[in-house]
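Only one chain comes next, encoded as structure tokens, the form predicted on its own.
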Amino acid sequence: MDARRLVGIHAERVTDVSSRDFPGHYPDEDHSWNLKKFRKNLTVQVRRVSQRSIDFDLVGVDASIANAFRRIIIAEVPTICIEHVYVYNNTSVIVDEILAQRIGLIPLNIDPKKMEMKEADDESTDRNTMVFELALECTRKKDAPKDTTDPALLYENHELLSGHLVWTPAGEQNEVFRDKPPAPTNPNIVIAKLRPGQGIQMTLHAVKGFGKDHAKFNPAATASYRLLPHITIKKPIPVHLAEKFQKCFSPGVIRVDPRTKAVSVDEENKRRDTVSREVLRHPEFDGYVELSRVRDFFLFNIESESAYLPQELLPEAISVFRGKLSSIRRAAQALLEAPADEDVVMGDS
């Protein structure tokens, strides 16, 4: 491992922290930035993918790069949430304001590239605004053991749930979204809880919008990274020591040989270590052991919570992050071309 890669981590201070792989930095080395070698030294590798979560690589960017996706991600890839309630009827417990803040923030399997960005003084469409309808009243059983008091034998539609929505189509809206009717993705939340004589009606209309605006058109639950973790023992550990200097760190990451007690690290799970620096807080390990981190190495886990895959995340980060390029590329050329006494205006676009 180039020592020139890592940020060192001691007891009580972290050294190295940026990076300096710039040109003019080393004497006699050229550190102008390269395609070829950049994409050489690029990696993206996916480690686990379920339905709702991904954990991948991504090696050879900056934190300047790595860090941009995590926030595209999170603030301005689109989604589809409910942004408008109309309240008919509520006799629950819990007031319209909180009950239409709980009702936004139900992720729906919306694709957003079917829909069309509704600006303030639009028109509601069929192409910018998908209306569903929430009709539910709680009743009494007939039948209720006398002597029960779970309210799921005693009562009718005692929880309001997000799988009660009805999508209402509109337009083309039938044919659009035919083979993936609109619904939430997950339909057992619990949205208010209802007793007899209580109920709601409302009608709910959902829009796309970005989670800049509102947390609840974020399309991920948690986007985050951590550098991977680099450890080098630097001589071996004493035979008496060396459980003790295993549960110092995470399980897995350190190996201890059952028969003649060398211990050793285990490359493959080292990306488990939580970098604690336990270890430094014993001094008969002083000088044994030395902690760092790669800076170009991150370790990414994305849980997504909307109509994205969460292996369609970073695309599609990558896709906003492009639009973001090319806007700064016409701006520069725009005052490149612009007489030298002029302002250059760029529009939205």
The other form holds:
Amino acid sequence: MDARRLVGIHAERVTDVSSRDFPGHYPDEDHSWNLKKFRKNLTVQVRRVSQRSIDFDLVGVDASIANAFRRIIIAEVPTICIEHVYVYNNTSVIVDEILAQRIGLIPLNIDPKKMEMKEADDESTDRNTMVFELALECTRKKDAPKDTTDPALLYENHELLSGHLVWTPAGEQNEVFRDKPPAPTNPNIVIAKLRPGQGIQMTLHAVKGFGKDHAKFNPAATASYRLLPHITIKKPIPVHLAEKFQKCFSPGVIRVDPRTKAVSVDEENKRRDTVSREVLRHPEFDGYVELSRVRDFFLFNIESESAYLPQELLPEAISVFRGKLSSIRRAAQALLEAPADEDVVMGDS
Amino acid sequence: MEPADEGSEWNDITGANWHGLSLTDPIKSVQDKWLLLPAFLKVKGLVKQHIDSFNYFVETDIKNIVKANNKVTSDVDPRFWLKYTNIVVGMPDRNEPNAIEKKVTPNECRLRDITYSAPIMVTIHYTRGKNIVQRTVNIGRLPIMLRSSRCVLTNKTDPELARMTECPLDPGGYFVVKGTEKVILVQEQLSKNRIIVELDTVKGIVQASCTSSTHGGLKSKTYVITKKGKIYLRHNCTHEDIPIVIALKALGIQSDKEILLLTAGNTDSYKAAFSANLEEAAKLGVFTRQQALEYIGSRVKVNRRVVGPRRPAWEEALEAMATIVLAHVPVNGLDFRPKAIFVATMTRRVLMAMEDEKMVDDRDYVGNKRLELAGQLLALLFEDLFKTYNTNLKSAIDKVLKKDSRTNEFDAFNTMQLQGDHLTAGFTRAISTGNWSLKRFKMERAGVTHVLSRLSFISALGMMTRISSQFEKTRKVSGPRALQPSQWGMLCPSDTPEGEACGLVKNLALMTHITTDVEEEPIIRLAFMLGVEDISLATGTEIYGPHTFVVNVNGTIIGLTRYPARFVHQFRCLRRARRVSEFVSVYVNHHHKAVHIASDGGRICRPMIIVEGGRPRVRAEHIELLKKGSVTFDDFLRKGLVEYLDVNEENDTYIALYESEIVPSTTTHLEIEPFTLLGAVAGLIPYPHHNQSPRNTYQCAMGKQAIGAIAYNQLNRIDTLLYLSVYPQQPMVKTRTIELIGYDRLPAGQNATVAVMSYSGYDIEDALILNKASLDRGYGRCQVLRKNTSMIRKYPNGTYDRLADAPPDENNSGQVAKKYDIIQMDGLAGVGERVDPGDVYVNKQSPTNAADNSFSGQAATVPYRNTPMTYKSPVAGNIDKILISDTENDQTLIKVLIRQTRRPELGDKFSSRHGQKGVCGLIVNQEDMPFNDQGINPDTIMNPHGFPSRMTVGKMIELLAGKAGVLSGNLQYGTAFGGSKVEDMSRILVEHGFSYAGKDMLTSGITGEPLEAYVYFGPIYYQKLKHMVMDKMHARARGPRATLTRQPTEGRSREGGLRLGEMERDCLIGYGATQLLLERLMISSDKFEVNACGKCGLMGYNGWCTYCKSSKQMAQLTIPYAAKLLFQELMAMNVVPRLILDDA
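Return one more block: the form predicted in complex with its partner chain, after the form predicted on its own shown previously.
Now the full complex is given, and it begins with the chain already shown.
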């Protein structure tokens, strides 16, 4: 491994945090940006995909690029969430504002691409607003056993769940959303608990929004990365310390030969290490090992909690990114073309 | 539980030889002996001291008071008498004659602004004509303490409490008077009837004082003091100090030899110091008792009686000596011997202190203190009210009996019925104002009661354990404020306010009990049976003999013993066998060679495990039984495994903190749990033993301001101001105390993920950085509910207020004005509606002639004016609840609860549980927050500069334990002097792939690169405090002005101006900014144009001088209105201020 790619992990500090392969840093070396080189170095490899999450490696980009994707997923990939709550009746113990806040946080399975942004003074239309109804009344079960205290046995509708949201299609929505009727991604989220005599009736309006406005619009539960751990064993580990050495790392990272007790790093599994730096705590391993992480090797983990499939989020982020780039390009162009003494208007407006 | 059926199990264990184990077998240490603590609290409760005291008053003391004043006779008719034979306080009921459902719950009283009180019923025997009649009469109502023996909530299960909308975790111990919850705080006082010897180093005076207090309520203080080397008796009832020898002679000890023996004994140095006193008596020519009495009699202040002849001086002296001086020492017949010995003992104590300065007493010593509780205060109040009631009754009866001719037979019962509600009103007034002014007992105390603070569960609980001291707050003495070593285990060392009341307001520790009075006659009899010789038979030689110890019961000397250790041991054995009350304490004072037995009320004591033969008497088996629930704490007491020790008795014991520290043959007791030395509020702090001590004190003050859950019935309450947390969480790092007091069920805070790092520079001076996404998701969200009350009155002239529906808008017919848009048909705002600033939510109208008592027309036809309730807060709220009810005097009451839901904003105050408070300095978007390898963002970023100077290591350990708890999926304990160990926590962290130190490698959310330092990262329990920017922010450009001075008003509530004060003014003067000064102090404040006459210098108007009758030299000038006002006021005082005008 190229030592320049490594971030040093020491007992009390982290070294070489920033990349230095920018032009002019290393004398007599050419580090100017080069598409061919970039293409060669860049790899994106998916490691694991499940219903809700994805693990992939992003190698060969600067931290700023990787971080930009992370930030965009969190803050700027649009989703649809409930924004306006019209309460007709709420006799539950949870007051209107809190109930509205809770309902807002429910992730919906509506594809944001099929809806438009609703700006502050826009009229609500079938293109920018999705309407749900929520109505539930808790009642006593007639045939409930006498000796129980379990609300599930005693009462009908003792919990208001996200599954109780009923979509009310408007206009062309019935057509557009036919194949995937709008609903919460998870029908079992408890919104409120009810008891006999309590009921809720409200209309909910869902709109498109961004995570930077409110955390409910964040499409991901987690979107983050860590750097690939790198372990260099500098001298052979004494045989009697082999097991202890192995225990200082996450399971599977260090291989100990059962016969010779020779210690080696499992290159395939070293990504499993959590870099707990436990090995640096023991004085007997002083000088035997060097810990580091690879600066441009990003182990991404994204958990989707929205209409997006986990694997769609990165491309989505990239397209948002490209949109930003194109507007910057346009603005820069405008700057270039504009007469020297005139105000330049950036962006779309 | 049946005592018989569990008895056999007990005997198995406590028996000498059980399960065939012999004494030499290895001893299992008593694990989980802390379980005694929940057992104790189950029996005693957290505020048992209040409740016990109240129960004692209601069940015992009130009967004694009535017995002492049980007869009412008439001066007019000697054949008439009325006698109280019994008094009973009933259960609380509804004080409405035609109510069908008589039962009442405390919460109903709170909501309806009525008093939670029960009738006081007396049984009377009295003469009616020639017969003696017995009847039961209601003489008034007594406010009932919640959870006392007379309360409907006592011994109810949780579902039953829920049906009464009452919180099972509420400790009780307070009163509900006119709808407000009132606490009678515990008062700390110097103990009564005990000799306190003090030394005034400045004046070189030694004095022994004794405050006598008898059940009659008489209080007097007697001193034995030194003055120029001689000893005197001083008392309020004499004009001058009485030489001690004369006093003793007056008390019947005539011979000088006997006096010398009783005071100085056979100690030569004492004799030498005392001899001067004998000489003085001789010089004054006082040799016999008669002479002594004459001497004193001529100096006694005589309360002149209206009737009867004047009595000779010696009689006055005799009466004073018998009844006023040292009133608590009994004088049977004319046997002054005990009193003489008491005075002699005081004298001897003075002599001892004169010789050896160390023999003085410490008035700050907790053993010399007594705590006065609600019961005692109510007893005094009741006695006073009852006596007044009887005098009133007597004069009422006399008035009737005076009339000779009556149509029907006189029945005192009817007179009693007409007595009005003197007692009821007296109790209600005293408790609701807090003024205990009892002329009869020369008592004048204000601020006895306080409104129970319901800011948080902890603040309410903390108030119930609070002890206030009688010392003046302004005095700059450190003694009473200092931490006393004898407070250990009794009073919390951490929980005291800062500032002026520091050290004067204290709090009870977790496991304390305050005693109530125990009858002393049986104890005295018992002492005599154990071989105590009567003091009246002893001479000075015997009393001060080398091996004799004086036996005192509650400060009065009763006898002598030569075997104090044996006596005390036997006495304790009897106490452990429950032959005497467990709260009677007995101990030996070797300095004074005395055995003290105390049975008086107000002593603080706490339970401890008895150690015998180097082994605690509580064994693991007992704890097993306790765990099974087959025994209670009382069984431990009854079997003599555990006993209560008061502060004085603690001095006689050797207490081991832990079982391993028991020294065989010396250790007598074992501490139940060391953490009980902290109080309920300090018990919330995890790892307090790792913190710098003032930090714990700060947290004790702040824990009471934390917003959280208040009670299970919090949504059924309508308090003036209620702060509720939307998502309260129980702390990740708990303590045993938290579980015991129920803080885990009514928490006030949230487990925030904290990164200890600096961020952005908006975190200086303890400011916190908050994650915006966390706030979006509900972190720190709280509700503020404010009560607004309105009465729909009926006026004496027959008119009444009314509620009206919204009036039509004048400008826009058919529509309702904006400010009335939430008013419904009944004239009230709809529940759930949003109230904007300026909106009307109760559209009340009052008759214009309400005060006109001569009005006699139709009430319905009178003109009305609007008297609506308008919402004033600058931020919109929602109507939470509206309550319409009737008060006791039949007025309609409307309470409107308006709610605001707030998310944290810049400047809101937060605090951890370690006295580390900070305001929110910046709210950061989630993507800008640093994150760790798991992708976790912190909720809060705290600046590490908070640690070095504060030394709150406990907070660091809390983070570590919290993180370990999160990873292992359980809650950790941070109990004081115990709790989860750091080593174990680190091991858990390493096992889960984290650094042992709790420091994580973070990545900056802004650059995406790793941070160069590892960051201490994990959950810490954070509290949101009630100080929020929204309630404090204030600015003004223009606004209201005061009418008198025309200057801007003061204070945020009146939209006032910001004062440019004297010091600011000085700065501007120093800077020479005259125009700015002029603008700030006059132009922007109260500038006023006046016309002044250049000739006479007086003010005129409209360019006309009324004094000179001319307009020639009038000039217009601008002065502050306040200056103009001053001139006019001076003129009103016949001072002429003249304005000398000059063209500058």
